[in-house]
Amino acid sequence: MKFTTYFTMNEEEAAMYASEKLGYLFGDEFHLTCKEIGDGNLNYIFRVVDEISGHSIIIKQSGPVARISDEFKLSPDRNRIEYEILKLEDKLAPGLVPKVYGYDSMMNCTVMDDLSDHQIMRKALMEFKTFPRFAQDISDFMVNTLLLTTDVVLEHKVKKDLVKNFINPELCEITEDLVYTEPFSDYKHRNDVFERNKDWVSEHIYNSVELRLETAKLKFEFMNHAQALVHGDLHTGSIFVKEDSTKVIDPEFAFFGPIGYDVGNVMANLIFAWVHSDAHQQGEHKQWLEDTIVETLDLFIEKFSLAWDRHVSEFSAKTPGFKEYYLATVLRDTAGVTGLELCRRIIGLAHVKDITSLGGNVRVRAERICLSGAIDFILKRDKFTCGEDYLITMQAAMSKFARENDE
């Protein structure tokens, strides 16, 4: 096979592709086998192993439509974006992303490190594992990849060239629809709400004009605020972990947008893990998650301030008081996005296993706690200035549910 015309590969074809195109990664003699391991919504992930040496790589191929639904027609250019983003992120945050070896524009695939010695963080947290380095690593990643790609650090023309290079309209449209719009109105009738919570969602989400107004404000900030090079999908399903390592993967949604979009996604998905742990009465694990929720945001704030003082080069940005103003807008956006992510993963089309693995009354409770907290994060987003504020809000939502259901 020449692989000169695009087609979606199967396991056998991916092994042939590696043999023909990537032999230099394996040496003079090799025997390759392949397994498709992708379980995401968009792409095909092939793990190719040399049975002689044991060396393995990942081939990630983009198809013309999303795996989750043929409704979503996608540009395969997202694979090029992912390849270039991973290279850039490795420079900005060394050791916190997988190494990439190549990009094939014809077959729309990227070749990268195999992280099989790590585990997807969502799955690991659902197994009640803890990761002492996570808060330090993820705060390093966010500060270094976000602040260092803003106008306050980069020369303006350099930054604008990067904005052009990472325009990502198809995947941004998915975010605009599935995160910012549909969970609050269901106007396209694609939402997927747990049956026993449908009436609650209608009353507290769909029928709230105040909530819809605030999400509209957040949506247009997302669409028009090219602040930094955001990952765009920074949740626990896009992070590989082991006890001494954290690797961020899947930046195909990346584009220049609000810093708070990435930070809020991390916070929301830690909250999903927290309610899952609580549902299973895992007290020690739940306490670790509470500490991690607080520490993740507080470390981000601390490191952001230090990195600002070290790296900011723009004259106006050095004006006394501007750093504090700028950081306050990031924290406001972070709270809003935390609420959006909590809503869209419960109400919208793409769910998380932290919640869907629960059943009956336990799921009803977990969803309502998340959604009650989400409403506060969106409507009162100016009030969330440290990690403890998030924990207090979620604990209050838990207490509120208990009171309402004892009555």
The other form holds:
Number of protein chains: 2
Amino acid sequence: MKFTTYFTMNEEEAAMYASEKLGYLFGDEFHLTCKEIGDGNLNYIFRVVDEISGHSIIIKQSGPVARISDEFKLSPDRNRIEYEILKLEDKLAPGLVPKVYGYDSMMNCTVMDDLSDHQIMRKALMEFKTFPRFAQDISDFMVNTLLLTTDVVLEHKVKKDLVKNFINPELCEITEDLVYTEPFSDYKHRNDVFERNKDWVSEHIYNSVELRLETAKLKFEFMNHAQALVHGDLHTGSIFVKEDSTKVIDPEFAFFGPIGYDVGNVMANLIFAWVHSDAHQQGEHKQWLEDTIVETLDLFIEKFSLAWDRHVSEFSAKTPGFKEYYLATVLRDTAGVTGLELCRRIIGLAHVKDITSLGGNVRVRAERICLSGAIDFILKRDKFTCGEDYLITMQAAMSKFARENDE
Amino acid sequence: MKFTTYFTMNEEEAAMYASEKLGYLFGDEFHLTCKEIGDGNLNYIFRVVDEISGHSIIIKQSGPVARISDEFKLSPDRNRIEYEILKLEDKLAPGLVPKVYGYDSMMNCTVMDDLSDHQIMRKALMEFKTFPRFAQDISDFMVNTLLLTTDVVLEHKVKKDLVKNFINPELCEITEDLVYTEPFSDYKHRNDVFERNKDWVSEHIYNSVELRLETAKLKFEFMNHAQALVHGDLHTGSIFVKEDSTKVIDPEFAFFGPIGYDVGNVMANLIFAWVHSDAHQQGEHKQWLEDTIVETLDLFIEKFSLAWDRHVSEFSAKTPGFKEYYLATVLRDTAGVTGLELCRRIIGLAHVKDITSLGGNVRVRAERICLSGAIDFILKRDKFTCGEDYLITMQAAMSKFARENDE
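Same protein, the form predicted in complex with a further copy of the same chain this time rather than the form predicted alone?
Starting with the chain above, the whole complex follows.
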């Protein structure tokens, strides 16, 4: 087989591709087998194993059409973006992304480390596992990939070239619709609300003119504010973990946008894990998550400030008071995005298992707690300046639900 | 001559270029002569006249190095940007830019209408001429080229492609330095302050930590906020006028930035003309300028609002209250930029003749009035919501100078 024109591979073809093109990764003698292991929406993921040495790699191929729905037509250019971003992130935050070995623009696939010894973080958290390094690792990842790609650090012309290279219209459009618009209006009639929360969502979300206005403001900041190279999809399903390792994957949504977009996604998805543990009455795990929610943001703030002092050489950025102003805008965006992500995963098209795995009353309660918190995060986004502020808001939302429902 | 490799042309070569490449613009028989008429900083401007028909055109060629100073090295790609922008602006705001006939990527030149029957507006205003159409024309130009290139109007993917096409790192860097940084710090020791105002500038500008901080904030908004396709250099030296016509030229600084950048430049340069007329005690002309300052902004606001209602189809942008929010941010940026332009043309490297043509005490006074107003525009930029606000601030600055100097 020649692999000279694009087609979507099956398992057998992916194994042949590896043995023809990637033999150098396996040594002199190898016998490759392949399994498709993907359950994502946009790509085919093949795990290729050398049955002789046991060594394995991943081939990730873009389909011509996103799997989430035929409505989303995506050009396979997202695989080039993913490859280049992983290379860059590996330089900026070494050890916190998988190594990539190559990118094939014909077959639209990327070859990278097999992380089968890791687990998808969302799944692990739903099994009530804890990851003592997570807050340290993810705050390192965010500070290093985000602050170091802004123009307070990069030479301005270098940064503008990067902005140009990573303009990502198709993936951004998905976010603009699914995160910033549909959860607050259902204008495309694609929302998917749990039956028993439909009235609540109509009353508290769809009918809120204030929420519509504030999310519209956030939407245009997302679209226009080319601040840093954001991952663009940094939820717990895009993070592989094991006890002593954290790897961020799937940067195909990456583009230059607001730093708070990534930080807010991490915060919201830790909150999903928190309501999930609460629903299962896993007090100890819930406590670990509370500590992690607080630590993740506080470490981000602390490291951001230290990295600023170390790396910022831009003349105007060094003006007294500018760091504090800049960080305050990042934290404001972070709170707004936390609220958006909490809403869109409950109201919008793409849900999270932390919530959908819950049944009946427990799901009703978990969703309303998240949405109540979300409304505060969005409307009062100026007020969230440390990790504790997030916890207080979510605990207040939980107490409010208990009060209103005579728990 | 073949014109197959780039060189900077002289008058004779430009005439040969026109007869070899542009004969179709002149009919069957022609006899071309050429004069270089440029006094700009970045380009060579050749006026080519057919002595038989009298018809004339302009050939604008980029030099390999900007003339303003050898420190600014510019790629000639700015001529492609200029050509494409003029084409686009002519579509968006018909009749308000010169027609362009072609662009030669080898010789880095653009061929366009000869506007010799027009006059550069700065010069005309310094001769105390009035232009009854100006406020109407420039507000049309700004609303149509700015609002119609935002993503409240354009389909988001189309707009992102335009952003990518017009990323303009070199010219933006000049603005970042000369407008947003150096006037407030002199960190590159290139500022050029009128001797008798040096102490005043040190005390009120260089020593103001508040001004440094606020201009740093504005600088990062300029660099990161890809709102609309701004002209980027919309002062009265970039506008050709005659009694019944207004033509905006020189869009080589164009890129996607804040709408207020263009509007603020127009406002500041009308203010320079106003202090110039005042210095020459031209009461009637000064009054016309006061009316024009007020009308220009008020017409911009009125037309912006009407155009919004007519053209905006973006779902989130139609949220009640969003137009008012968006316009308020534009007006805030406009005031900030008005202040920046007033400062940089007095303190920075590139001055304006409205001011430098004044002598002695008169210049001292005009500069201090402009700078006093500028400080208000920058520090209180939230407060300028209509044309009258600008006039009141400048009149107050004039009265303050009179009080403090026992006039």
